[in-house]
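In structure tokens, the next block holds one chain alone, the form predicted alone.
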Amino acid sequence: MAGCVSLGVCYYPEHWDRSLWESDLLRMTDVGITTVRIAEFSWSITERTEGNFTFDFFDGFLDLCERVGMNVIMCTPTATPPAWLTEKYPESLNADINGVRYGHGSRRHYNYNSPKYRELSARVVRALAEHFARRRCVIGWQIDNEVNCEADVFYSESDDGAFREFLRARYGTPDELNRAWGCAFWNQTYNSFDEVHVPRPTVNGAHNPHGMADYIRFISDSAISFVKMQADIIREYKKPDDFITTNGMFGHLDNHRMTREALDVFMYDSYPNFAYGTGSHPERGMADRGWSRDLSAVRSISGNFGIMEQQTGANSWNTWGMSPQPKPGQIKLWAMQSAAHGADYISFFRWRTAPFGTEIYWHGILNYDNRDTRRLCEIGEIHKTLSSLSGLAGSAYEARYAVVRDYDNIFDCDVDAWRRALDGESVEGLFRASQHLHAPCDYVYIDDGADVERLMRYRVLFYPHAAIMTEARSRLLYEYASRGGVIVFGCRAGYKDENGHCPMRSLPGLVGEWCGADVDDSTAQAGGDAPASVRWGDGKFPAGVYADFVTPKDGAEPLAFYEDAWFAERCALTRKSVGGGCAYYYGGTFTEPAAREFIARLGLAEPYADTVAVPEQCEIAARGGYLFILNFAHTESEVEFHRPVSDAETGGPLRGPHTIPPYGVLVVRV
């Protein structure tokens, strides 16, 4: 099965009697599972008391894995320090914004910057790597678990001191920090780095926004340093072909830099039906289909990635409300969603539902009673389908355009409510339009050192609200357009510098020098204002929550105008030729109707229309010579093939109409 996507499962031998281990592993192999992940919450099993290491427990389990031919991903256990550690070294604990330390008993309650915690973490990682890394069954290592999940702010004394050192290295002198943070405002000037602290409670809850952006950069830097410390130790002992990874994609963290500096591959935890209570879903567009947006972001980190935790059951803690079990077909649908977007490895969470602890309602493949379930049968069906897709693993997802992102603007959104409103509306609108028009899209992340060749893979780039713009990034985008690319900016571009200040220059700032737009005024669409519309030729759509008033310059062409507002007849959209390509400046946000208009006019919609007609309720994705059609609806979907294709699983020919069942998946070879 060369080039096939492989399957795994998360397993906790410490939760089960040893008499179950062998039968569990054999049942896994029966449904195509070839790898187990173990040990991410098991520090005490190896180091029950300080400095005293025993390896018998996991040695026994690995012996069994080698006997039955099961691969193993070993984890470092630093996400849950043992009670002896937090009791003896309370400085290792994180604290809330009031400086009150968290207690022992949950997870991720440590802080990255405690010298003692880093020392003890390094010691246990070294002990595990030295003992287990040469085992034949061990094929990879997971660092910690879900870095920055649950806790992505840190207020301990250790973090306070480390933050000052971070700023000292970044700015050199207090005066340079005062300039970067705009400390003349509200008399925040510092005479010494010793006067600077991590955020503390304030009268109105507000903090210096430029300082907060640096605080988020500091958190990211701390997390990356902690992961890299562990990865460097493991590399001293691991076998040459074994990989190092971590899982999840969480906030206040530059996941791209972490992967570049510390990991061999990035892995994600995919829970498309994540629910916090009966009948509720998080505020995510399109429910489980919305997870395709996150998978696109993961793909920007690792073009081919892994899923360390793929949902198999209802997910809840004893502290949350009830959540539903996946409906028949949904586990396969979600696994194939991951595979379609670039996953080469899919590991299901978890083998059996935990009989005790906080996650007793976070259901696995099996229930408490250990009987076969329909979920287990569905894993076997997934294995059968993926085994038929030879050559899929290692292949690239096909996208003709991308949405540009960067961490300066992402972190800025965390501290700027205006930015969050714009970004949220446009990210959702572009995603919905892409899905409904079956226009596969990538995310592409840039920084000041980005290479234009990476951007040239795409005919069109959308950069919705590039508020922070640097000279290096402006030059990068100009070169992309000059070489034939099409760049589409949204409102409020270029009004901040790298420190988040708003310089005294005309908008859209640095990109205004070449994109052909001048913004002389703007307004939020809020309160009692009648929402503005935009007229583009014979198309009309809502402008969204904001409107820049745009004047064409330097030969740019006005394309669209506002209507139904006090600023009616003002220009909303310009286009300017730039070398072999062009730049659009759009003064609104990318609501779904606006995004549809752009995607259609730029020739990005329905790229597979000559092969198949697919209804909006289905997603379509192409990878490795296969076309995935994913039906996220609870009803049947009718598709129609315009030319002969073959069913990738059965090899049978398909042409004309075909019915995909509710939550069904069809993969065809094209």
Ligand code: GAL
The other form holds:
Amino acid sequence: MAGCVSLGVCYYPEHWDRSLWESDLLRMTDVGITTVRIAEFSWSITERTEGNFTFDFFDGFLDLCERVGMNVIMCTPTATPPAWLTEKYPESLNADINGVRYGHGSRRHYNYNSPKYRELSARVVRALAEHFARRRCVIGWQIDNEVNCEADVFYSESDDGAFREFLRARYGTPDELNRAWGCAFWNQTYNSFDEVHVPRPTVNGAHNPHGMADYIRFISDSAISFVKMQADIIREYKKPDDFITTNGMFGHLDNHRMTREALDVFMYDSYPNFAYGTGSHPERGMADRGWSRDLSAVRSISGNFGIMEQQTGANSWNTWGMSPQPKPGQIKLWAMQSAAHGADYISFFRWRTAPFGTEIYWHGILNYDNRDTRRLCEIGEIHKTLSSLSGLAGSAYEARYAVVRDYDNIFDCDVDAWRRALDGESVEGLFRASQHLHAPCDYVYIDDGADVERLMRYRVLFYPHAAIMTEARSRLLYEYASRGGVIVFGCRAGYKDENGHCPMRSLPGLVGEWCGADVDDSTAQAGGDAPASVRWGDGKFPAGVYADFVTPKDGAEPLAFYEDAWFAERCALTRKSVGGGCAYYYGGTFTEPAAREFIARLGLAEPYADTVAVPEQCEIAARGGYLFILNFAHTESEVEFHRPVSDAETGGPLRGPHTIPPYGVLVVRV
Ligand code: GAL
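Given the form predicted alone, corresponding form predicted in complex with beta-D-galactopyranose (GAL):
What follows is the entire complex, opening with the chain shown before.
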């Protein structure tokens, strides 16, 4: 099975009687599971009282794993500090915005900046690494659990002090901070860093927006340094080939930098069933198919990544929600969605449903009664299919174009409602269009140090709303276009600087120097405003929630114009040659119809049309010489092969029409 995607499962030896361990491991092996992830919430098992470490419990479990040939991903337990710790060192706890400390009884209630918590975390991580790292069955380490999940804002006293240090290092003097935060507005001027605090309740809930952006950067830095502290310790002990990772992709965190600086590989937790059940909005975001968007973002962090937790059962807690079990076929569909997008390892959550605790309704592969389930059979089927896809692991996802993202603008969306509205519409519209036109697409994240070679793999880049633009990024994109790339900007490019100020200059700011567009005015189209349309040749589509009025300059050509609005006839789209490539400046947002028009006109739609015709309800992805056709619908899908291909699983030939069952997956060798 060289180069096959491998399977794992999340297991909690501490939840079960020891007498179950062996049969559990053997039943896992039977369905093709070769790895278990353990111990992420088990601090008290190793250190029941302060400073007294015992390893017998996990030693016993690892002995058994070694006996049956099961691999183990060991976790550090810092997501759930023990009661003795928070009782004795309450400064380890996070607090709410009122400064009220969280209590014991849930999870992720600690803060990253408490010196005591860092000291005790470092000690337990060192103890675990020292004791377990050389075990034969251990193949990797997970740090903490879901960094920044549930809590991505921190208001403890330690955070307050650390935020001041962060600002002192960033700005040097209070006056530099005053300038960067625009403190002349509403008399916010500081005379000393001691006067600056993490956000506290304000009259109307508003805070200085530039300060808020720094606060998010600070949270991201704090999380990364906490993860790195643990990774550095594990690296002193681990076997050379063992990997260090963490799981999940959450907000207020530069996951790319965290992975670069601390991890060997990034792993994601994929729960597409969140699209269903109480509180879900299946009409938005393409339901479970929407997880393909997250997986594309994950792929930009680690080209080949792992799924540490892949959904196998109904999701909800005793405190919220109610959701259906995955329907027959869906567990496999979601696992194959992960594999199609670049996962080399898929670990299911969880082996058996917890019989106690907050997650008694979060179903695993097995129910409380421990009988075989249809969900277990489906894991076996996933194994069968993935074992037939040799060479898939390690191969690259194929995309001809990419959407450009960067953390300055992502964090800016968190503090700026106008920006958020633009981004929400365009990220969604571009995703939907790429899905419906079967045009696989990557995300590419840039920063000031980004290398143009990374961009040159893509014929076209969409940079939906590059509100914050820096000299270095503008130069990078200029070079990309000069060397033959096609860059498409959406509205509001370049209107902010790195601090989130709107400098006095003509728009679109720095990119206006070379992209051939001049924007003299613009308007949101919100509330009762009838949305304007854009006419591009014989195509017409909605402009979306915003419209920049564009004038071509420096030899650019006007391509499209607004209609159905007081600014009808103003130009909506320009195009300018830049060296061997070109730049488009589009004044609207990328609603799905707009994105479709661009994707089609730029020759990116249906790249596999010569091989197969597929209805819109199916996704197509290509990786490692295989074409994945994923049917997310509850109805059958008819596809039509235009040239002979073979079914990757059976080896059988396929030509002409073929039916994919509801929630079915077909993988063909091309
Ligand atoms: C994940 C988490 C798991 C478990 C699961 C179900 O986010 O990592 O520990 O809590 O959700 O709630």
